[in-house]
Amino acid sequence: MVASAAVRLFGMWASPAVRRVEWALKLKGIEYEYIEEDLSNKSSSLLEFNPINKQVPVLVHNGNPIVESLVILEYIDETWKDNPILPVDPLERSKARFWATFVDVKCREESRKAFFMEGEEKEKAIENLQVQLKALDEELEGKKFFSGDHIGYTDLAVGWMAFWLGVGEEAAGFKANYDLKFPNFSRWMKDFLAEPVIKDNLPPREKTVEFFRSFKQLGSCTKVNQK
């Protein structure tokens, strides 16, 4: 593991945004301390380090907090140069950032609607999500991962869909049918989840399904999959 000065990660076990940061730290071989947060009773440290949105993940490096998971990924990559996760080429970097934003904004919003809504609103959200999955499927044509032969920034950004999309389907009773309609994306999901650094750093599936099932039943406005 890479020696690192006082790296701490404030997280919550079921949060995909927290897991994406953990995956990056693991890929880089960075040692860190993980602090589990109770989001119903947030610690004074979390509120001190993230007073604006008071959410996880928060990475603290040498006493300095970095918030928002995609921002954290870039900070990690720029601070620890070994095993880069972002492309070197500026054009490829811009593409990686585009797809990360596309998934975090568009796919996440339609997934949220499919999870919480019912009736026509749910069906419309599923239709919109399938349009977005088609775009991802086309981007993966001829590639194992979004970044090529190895997991990179875009894969980490999209990675929540490989696990939490299926969790959401089971917890909320909807189907995006990606396994039938989008073969490249479906294959990517399997390949991504098979990577040891990912597979070994996922929450227990059944526990996660039950958590999100309860989350839906409560109708809470609290977001677990923070940015």
The other form holds:
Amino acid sequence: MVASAAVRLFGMWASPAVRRVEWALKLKGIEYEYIEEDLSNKSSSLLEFNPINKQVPVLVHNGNPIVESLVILEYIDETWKDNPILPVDPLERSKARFWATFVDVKCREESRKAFFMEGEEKEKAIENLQVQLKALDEELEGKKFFSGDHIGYTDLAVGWMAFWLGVGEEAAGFKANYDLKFPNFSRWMKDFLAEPVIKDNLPPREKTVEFFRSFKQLGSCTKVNQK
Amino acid sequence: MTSEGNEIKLIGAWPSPFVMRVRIALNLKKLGYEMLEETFKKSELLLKSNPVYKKMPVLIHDGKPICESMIIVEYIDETWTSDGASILPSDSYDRAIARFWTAYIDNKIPDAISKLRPMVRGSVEAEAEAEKLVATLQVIEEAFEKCSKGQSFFGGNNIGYLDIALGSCLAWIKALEKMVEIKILIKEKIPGLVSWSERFCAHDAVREVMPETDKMVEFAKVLLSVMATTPAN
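For comparison with the form predicted alone, produce the structure of the form predicted together with its partner chain.
The complete assembly is shown below, putting the previous chain first.
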């Protein structure tokens, strides 16, 4: 086990990208020191470690900062070899990365629009999100998790949708209707949230809904971090 | 891993920086491949091989498609490990740095290029947009100093992942300088990157796949007229 001071994680309790990194650290059994950031009053450490984006999560390993949650996941997998989260085969790795970036770039974009916008733009975003969910649903055909029988990199990457999509829907008043239309995805959401490492590492739901509700009311497009 | 008997096809088009990335990676590994040149009308094969994005490049290796340019570059590096040079750094921290900056580049540069492309030459708008792009490159200049550690490329003494990510954008950057009458590769502001860009374009793995500026300018005119008459996809 690594001494806790060697691994530090700067985060924010409501941020899905931060949880993503915590899930990976816990799956690997890596001890770490967690530092909660007030994003309205960022610490000098955070700004020093991430001067470019000034966002969380930031993983600091032996004094070296790593930024961008998917980059952090790959770093974690390469540095601590037990319980690998990425597959070994290069073709399978390319597919894992493909779905991770699809969700991080495309699904996140449409979810943000569905969350922040109103009227026609909101409707269009929900439509686009459903097309994306269909693709994810098809990818899950015949599989328990994206990564197979156990959760892995892709599940951790898509994981925010299992919890925060519902939170966003409740906070912003829309429905993507995945339970009706996308049975594989809906099943995956439940199975993913039931995994011990995930279940024990989620923010309190009501508090998170409230947070995002006021976030939306602020009308701000500042990301809570979503890197 | 042996590269003999492996069938490699690349769906792409010569002007695309994303396609160029893959071609540079294949050249670094000294791999032969069949180029399937796309036109403005997307081929059935492209639509079938990349149903999610319907975009090039798509690498087809022994019949299996791999999509997204930098994911393909990484796939090439992980599959052909004993052929040619290593594309990603060997140290995991250096890899994280390379991936971070690649994401930064992809977040900023393609959009900047798209914004500049239709602008009026010498306009105030174009000057302002060019300044923003130069500011972005100034941030990347600092990264270059750190990553190269005094050597020729981000990857050290040979081109690597991050060189490919940024270098592939040079064809459009140079074309825009000509078309829109703006300055981007300004020696006084980004001296490291300007010298790096010359070395990159002259590299064996890059030379034959980096289109000439005049050819890009001609293509840009065709592209702009096609975009003006086609609904956005």
